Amino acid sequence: MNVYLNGKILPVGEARVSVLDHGFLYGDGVYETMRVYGGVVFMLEEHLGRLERSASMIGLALPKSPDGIKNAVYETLEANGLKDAYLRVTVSRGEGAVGLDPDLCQVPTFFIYAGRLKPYPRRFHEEGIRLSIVNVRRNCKEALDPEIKSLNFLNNILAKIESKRAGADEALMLNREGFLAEGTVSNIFFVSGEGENALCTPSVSCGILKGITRDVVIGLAGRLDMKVEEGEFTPGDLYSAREVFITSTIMEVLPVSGIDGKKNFSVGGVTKLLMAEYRKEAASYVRDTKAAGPSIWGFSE
């Protein structure tokens, strides 16, 4: 396996980051995880836009331009011979003396990891996964804005630990006010169980990361003439739902089979439809990207 580190492709066993790197010492940095279909990074522009936004929010200047990052991404994929993969772009504050002052670090550390995609088990898509609403609350925006996709992931890790102890596959966190927020690596959607058939998801104002897959799903639902409600929802709203699913770049659209052992769900028609439409959207994106060449979309067939 090869990785990209500060301008060089290196075997993973030779790649080294300083023990004084502030990403290691303090979680001071940002990242993006992306999915690759047929040699094409899905929604690459959107991911790079969010990476730049996260970096700006912590006062970190990216060491490469968007085109420079694109080239590095595809160079890493080619170095590993990967066409169906996941990759992660990580930018830390860089190496510096011990201390919290960002000015101690003069050069950011820039790292790309690419790995062969291991699909989720088929039963997860056919039957769904189990969620647990955990006691760990999502970081509030006034403390550490979840819109910053930062290296400081302890909030999510603590939620994951709690969900595993409960026998669940993913945690669902509430915000400080007790409204639904998001999972450790996912956004939550549900089909309301009362009145008009609406697709509901917590709004960004609830203190969530504005997921790129979340946005794609909302767009698909709109094109299918589904009513979409972004707002404040309680655990009770979720328990009374007809269908529930979660979304992320890697898992795409994944149905939920149960929550806290209090409510079980079948994989309903809305979920199945959006699962299929999302895959069509990804396939269309790949076709359009390749057809737009010449470009750096991937390496030779």
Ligand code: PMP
Given for the second form:
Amino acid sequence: MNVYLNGKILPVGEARVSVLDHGFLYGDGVYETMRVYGGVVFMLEEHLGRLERSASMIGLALPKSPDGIKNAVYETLEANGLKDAYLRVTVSRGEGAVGLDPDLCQVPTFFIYAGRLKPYPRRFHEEGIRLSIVNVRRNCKEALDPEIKSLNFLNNILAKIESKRAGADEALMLNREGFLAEGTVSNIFFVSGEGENALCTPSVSCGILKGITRDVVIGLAGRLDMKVEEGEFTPGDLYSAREVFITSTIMEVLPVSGIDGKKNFSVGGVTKLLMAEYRKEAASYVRDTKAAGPSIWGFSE
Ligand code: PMP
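Switch over from the form predicted on its own to the form predicted in complex with the named molecule, please.
Okay, now the whole complex, with that chain kicking things off.
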């Protein structure tokens, strides 16, 4: 496997980052995870936009232009011969003397990793995943805004540890006020059990990462004339839901089969429809990107 590190493609075993890198010492940096379908990075512009926003929210200037990053991304995919892949772009503050001051670091570290996608157990798609609502609360926006996709993931890791102990596949965190926030690496949706079938999801103001898959799903639901409600929801709303699913770039749309053993769900019609529509959306994005020509799609057949 080959990786891209600071302008060079290297075998992964030869890629080295300093022990004084502030990404390693302090989690000081940002990243994006993307999914590659048929050689095309899905929603690349949106991911690069979020990378830029995350970087600017921590006062970090990206070491490359968006086009420079795109070229590096496709170079990395080509160096690995990968067409269906997991792709991660990481930018850390860089190497510097010990101390929190970002000015100790002159040059950001820029790293791209592309790997084969590990398939999830079939159960995840066919029956759904088990969620646990954990005690660990999502970082509050005033402390470390979840909209920053930073290298500092301890909040989510603590939630993950708790959900694993509870025998669940993913944790669901509440915000400080006790409203639903998000998973450790996913956003949450449910079909309201009350009245008409509204698709509900916590609003960004609840303190969540504004997931790119979340945005795609909200767009699809709108096109399908579903009523979408972004707002503040409680665990009680979730327990009385008809269907629950989570979204992420890597997981796409995955049904939820149960929450803390208190409530079980079967894979419902809205979830099945959105799972299928999401796949179609990705396929049409790949077709359109390829049709737009090699200036955007740099990967030769
Ligand atoms: N929330 C968190 C905390 C995440 O890490 C992720 C994964 N990036 C998501 C939500 C889902 O975001 P996306 O759909 O952009 O992958």
